[in-house]
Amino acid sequence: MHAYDELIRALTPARSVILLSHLRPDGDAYGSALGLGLCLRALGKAVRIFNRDGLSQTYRFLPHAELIERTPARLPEADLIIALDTSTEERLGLVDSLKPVVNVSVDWNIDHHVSNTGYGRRQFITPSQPATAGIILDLITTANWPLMTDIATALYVGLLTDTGSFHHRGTNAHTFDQAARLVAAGADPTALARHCYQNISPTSFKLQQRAWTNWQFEGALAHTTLTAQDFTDCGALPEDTEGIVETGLTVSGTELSAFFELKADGGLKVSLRSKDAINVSDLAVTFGGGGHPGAAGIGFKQDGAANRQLVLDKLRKAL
């Protein structure tokens, strides 16, 4: 039996499908959800795409981006609920003290994060894929479902961004074969690269300037920190942080990069990147986070400053 057969058998008879993805969505969260959603719509299914944070300004160029809605307090009825690119159920943002989302039961958990906790009734988790968009492309190819230009464009953005423009660990010959298939189906690699990497907002640029001044280097470790006041001063949004953590790895001799976001409510968001020596997913898991060997994240709801120090101590010991 082909690896995708069970998933295809589940999707084929479904008349209505809800797609969910993680908080602080990135190109792969949006791209895989839109790619699968547009394909299923082409097959005649009713599809709703929800994200608790809605659509960020950065990815408004995606075809049919208007289909991405903020997750409501009560989901509509559907034959299937599918979580995409989300390693833990908590990261779907469905549990909130102010506006919890009720009547949610994930039928399929489709992801590529090695740290995925295996939530949901069924799981399709493939860590060998560097992006969930790649899983969706292979699903569409295996099922011989439509792959029009808009679908290919959304999936290419997911593949492009989650591989760090095809240089992150895990990128391989199959990844480039996937990219070639998407380009052949109509994705424009030059235009999409410009949208993703040459189109940041002025507030994002200001925030990145602030982060640049805060970089500290301790041998092979690079780290920078931004506070809630930094965001206020720059007029920046959470989405404006994209790409900051990667900057630390551009310095020769740096093996590990960390970006700390101290939040106004006392929480902390940590983004981690590494080259080859350190598995940052393993480090993140010890604090309740997760991700990939070369890219991972952690979230703390309180004691941000103290937890920042704990993570820094752990990173120093790892090196």
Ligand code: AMP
Given for the second form:
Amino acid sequence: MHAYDELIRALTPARSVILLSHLRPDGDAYGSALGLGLCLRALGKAVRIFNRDGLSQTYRFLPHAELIERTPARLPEADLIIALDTSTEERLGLVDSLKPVVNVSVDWNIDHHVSNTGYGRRQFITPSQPATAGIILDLITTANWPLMTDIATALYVGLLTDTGSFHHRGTNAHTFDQAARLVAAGADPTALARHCYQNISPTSFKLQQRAWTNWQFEGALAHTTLTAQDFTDCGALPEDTEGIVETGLTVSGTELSAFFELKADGGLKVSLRSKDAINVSDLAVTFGGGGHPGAAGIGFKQDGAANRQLVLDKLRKAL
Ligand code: AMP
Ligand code: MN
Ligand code: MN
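Previous: the form predicted on its own; requested now: the form predicted in complex with this ligand:
What follows is the whole complex; the chain from before opens it.
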């Protein structure tokens, strides 16, 4: 476990730490940041947790979720800036707005994406971990730092959601050992599954109905598309798409599932999932996106409809 020594040596003397994670945050972005943040606070450090998109409704249940703040235009002073679960600097959401956040240089880039570009001054990239929350747990265990119930809960949510409830490729004996350590430390698997999977809003359900009616199947490829109008009609939020792309893979014989979101500003968001045949991270990287072999995404700022066709053609060829 020597891999963690340098990180532990960097964190130990720091008195103030800023934690950042990716835009359109998921359970791992929030869970890894909150888990590490609460642990560093317990060690007596001043911790700020920033996310470009703030806190989404789905994850309000997380203990001390109020610590997650929307990233300000100027970051406060801190001894260390750490990015978590974020494969590219752009996905921190610091530079793509009209008011770019200034004075940011990421000291430590802690992540598990194979496609991580290595943008930090120091990197801690472990693609064998199915969640960044797992990296944080192993860090805490190695350093013998506190693992109270609230910390275990945040990390369990990261592990649960990023492994697709412990079934995505990469889930192994070590993952179940991590889950066991978190449950032993107080994480409640039943309550947390309820929060993560039986807690969607009526507007999200409406949006999912639209997505269901739009599914198209072409051999091993399944794809569905939603437009900005669909979101308006359903009164849905950007975060209400969670779970849509996964439904394409529930059909037997489907190897690859794609979900396209055509934006009002002409942009396009693509979510890709695959069973085993195709590495969707490699596919996404060719369009400037990234992710994991079984789950990846792409963002296009313009020409949404045309780029949707380009991606579809590429997917058809890949199969
Ligand atoms: P999503 O389909 O948004 O749930 O994302 C699936 C995976 O792909 C996650 O691990 C994301 O971090 C990654 N991902 C999604 N969109 C992008 C993007 N535009 N660039 C790089 N990675 C992405
Ligand atoms: Mn994530
Ligand atoms: Mn992750």
